[in-house]
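This document opens with one chain alone, in structure tokens, the form predicted alone.
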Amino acid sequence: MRARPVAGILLRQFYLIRGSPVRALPMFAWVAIDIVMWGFITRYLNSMSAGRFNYVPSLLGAVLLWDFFTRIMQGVSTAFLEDVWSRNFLNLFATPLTTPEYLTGLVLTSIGTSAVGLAVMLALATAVFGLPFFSMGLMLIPFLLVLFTFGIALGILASGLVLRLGPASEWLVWPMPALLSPFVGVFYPLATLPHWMQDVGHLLPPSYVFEGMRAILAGHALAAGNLAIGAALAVLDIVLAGYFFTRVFQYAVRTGLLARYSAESVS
């Protein structure tokens, strides 16, 4: 894999944001609204519980982690959709750009954009609402890495679906995190779900993250084995997503779909 083509993908995204600063607004606007809204909800719940339970770590911490995952996923898919909206695929792949280099550029773009959102979330949650996010220290790293890896996998999968089904299918991208959230127990233990939903949740890496975080907040030891299962699933998902995107791209080249790509759905 060569560094210059990857840097070219990053540079293009930089120029897009620099040329239209409004594009930078979604990096922090929606996460800020989420943190502020849930921050005041946790304050209200704390006042109702009269100090018997602190909802800030459990609820606001879950919102922060889930928004982090969502920003990672949407960072990849939005960078891909920029090429969809501008009909830029033929320009890109007329160069000696390979699929792994293109996906790496999307992933690095997602890291940059999601870092802005994470910084805003941490600033608001810790400074305004007193979330003790950093009190967990190095234990946070494996949790964030699992969410990061699965977010990248989901973003690549969503990009592959849009490439295969056409630009009109981009509506599939945005609700993906919301569709997964009931199964992974963002705000509640998996044990509260029906058995079939628990079975689905155990196949999704974020469920191991949120179950592990709740266990630590309850004073239990970190279940390293369960987190390792989540990490293994996340790595498997990113490999499968990369394979899926590569096969879809090869199909698009072989059938001429890439040349015919337009604002219409394709079959």
Given for the second form:
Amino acid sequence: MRARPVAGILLRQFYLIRGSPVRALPMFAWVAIDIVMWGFITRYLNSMSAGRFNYVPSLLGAVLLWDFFTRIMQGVSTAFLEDVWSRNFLNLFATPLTTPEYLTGLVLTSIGTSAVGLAVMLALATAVFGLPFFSMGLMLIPFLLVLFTFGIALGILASGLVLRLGPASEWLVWPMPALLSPFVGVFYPLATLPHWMQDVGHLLPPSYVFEGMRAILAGHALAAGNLAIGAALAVLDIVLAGYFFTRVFQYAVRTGLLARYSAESVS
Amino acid sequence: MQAPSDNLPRQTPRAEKGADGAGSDVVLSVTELRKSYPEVVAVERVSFEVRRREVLGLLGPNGAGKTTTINMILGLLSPTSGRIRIAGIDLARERARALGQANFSAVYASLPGNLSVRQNLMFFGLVYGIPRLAERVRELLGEFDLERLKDAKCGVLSSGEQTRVALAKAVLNRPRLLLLDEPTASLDPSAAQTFRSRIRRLATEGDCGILWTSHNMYEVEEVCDRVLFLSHGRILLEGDPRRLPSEHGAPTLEELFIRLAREPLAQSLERAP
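Switching from the form predicted alone: structure of the form predicted together with its partner chain?
Let's see the whole complex now, leading with the same chain.
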């Protein structure tokens, strides 16, 4: 893999964000609103429970981690959609750029944009609402890594779907995290769910993160084996997503979908 | 009208030699290229080559297979069979290396309108892996008279200006093979003439070969050293655009084009000498 083409993809996204407040704002605005809203909800719940239970770490911490995952996923798919919106496939894929280089560029873009969102969320949640986020200590790193890896996988999967099904299918991309959230137990233990939903949840890496987070906050020992399963699933998912995108790209080149894609964008 | 050869696709001895890989002057070698879909054969056993400093015109009516052929050369569409070599590099085996030797400009593939001229050149320059990129971009901004437009978003430029930017992008990597698909389609006659002069200069002074498609027979005669006439995915004629009309009993190249375009393929093949 060559560094310069990857840097090209990254530079293009940098130019777009730098030149457009409309693109820069969503990097932190929506997650900040989420944190503020959930921050006040947790304060209200704390006042109702009269100090018997602190909702801030479990609810606000979960919101923060979930929003981080969502931003990662959307960071990849939005960077891809920029090429759909500007009908740039012909120019882009007639170059020496390889699929891994392209995907790496999208992933690096997502790291940059979601890091901004994470920083804003952390600042707000800890400074304004007293989230003891760092009380989870070093366990934060694997939690974030699992969510990051799965977010990248989902973003690549979503990009492959848009490439395969056409520009209009971007509307399938946006609700993807919301569709998964009931199954992964962001705010409640998986045991709360019916069995079939638990089975689905066990296939999704974020489930292991949120179960682990609740265990630590409750003062229990973290089941490291469970987190390892989550990490393994996330790695498997990213490999499968990369394979899916590559196969869709090959299909698009074989059938002429790629060459016609810009024309489809017009319709 | 004199008909094409009985052995389609027609090729000159020079082309056959190049298709075998002989001679470093061959910048594009297309051999027995075929693209078929379940309902239609878009390109059928097309073979040709483009040499250094040559402008080859690819002519034919709408749906003849010109853009399909160009898309296959650009790696945007995989052939059903056949081989494409760019500067001697097999496109199927070494896609990235082969495409690094080529570039293109097409009226239907405008550059991202939300980036400025300079940003587009920097972006594509990195993707093509151009060394000393900033210097190269400065050079092209001057060469294509884009200095005053460098910070303008490409989407707000006039057709002529966009064509200049697209051409600047197309020569960023100093390609051995330049593909131009109806590059003057949206230009006024004056801008089109300037564009043609630029291309002609690129071909004579530069180091690349050019494959050009156009529906404007006047400009084809002016620019192209040689033309291929494609119909129903097959090459029907090949030759010097200035001599072809008289060789085939037509007063002009445009008249020859119209006759060939309206003639059913089977008839053309039957009348081959």
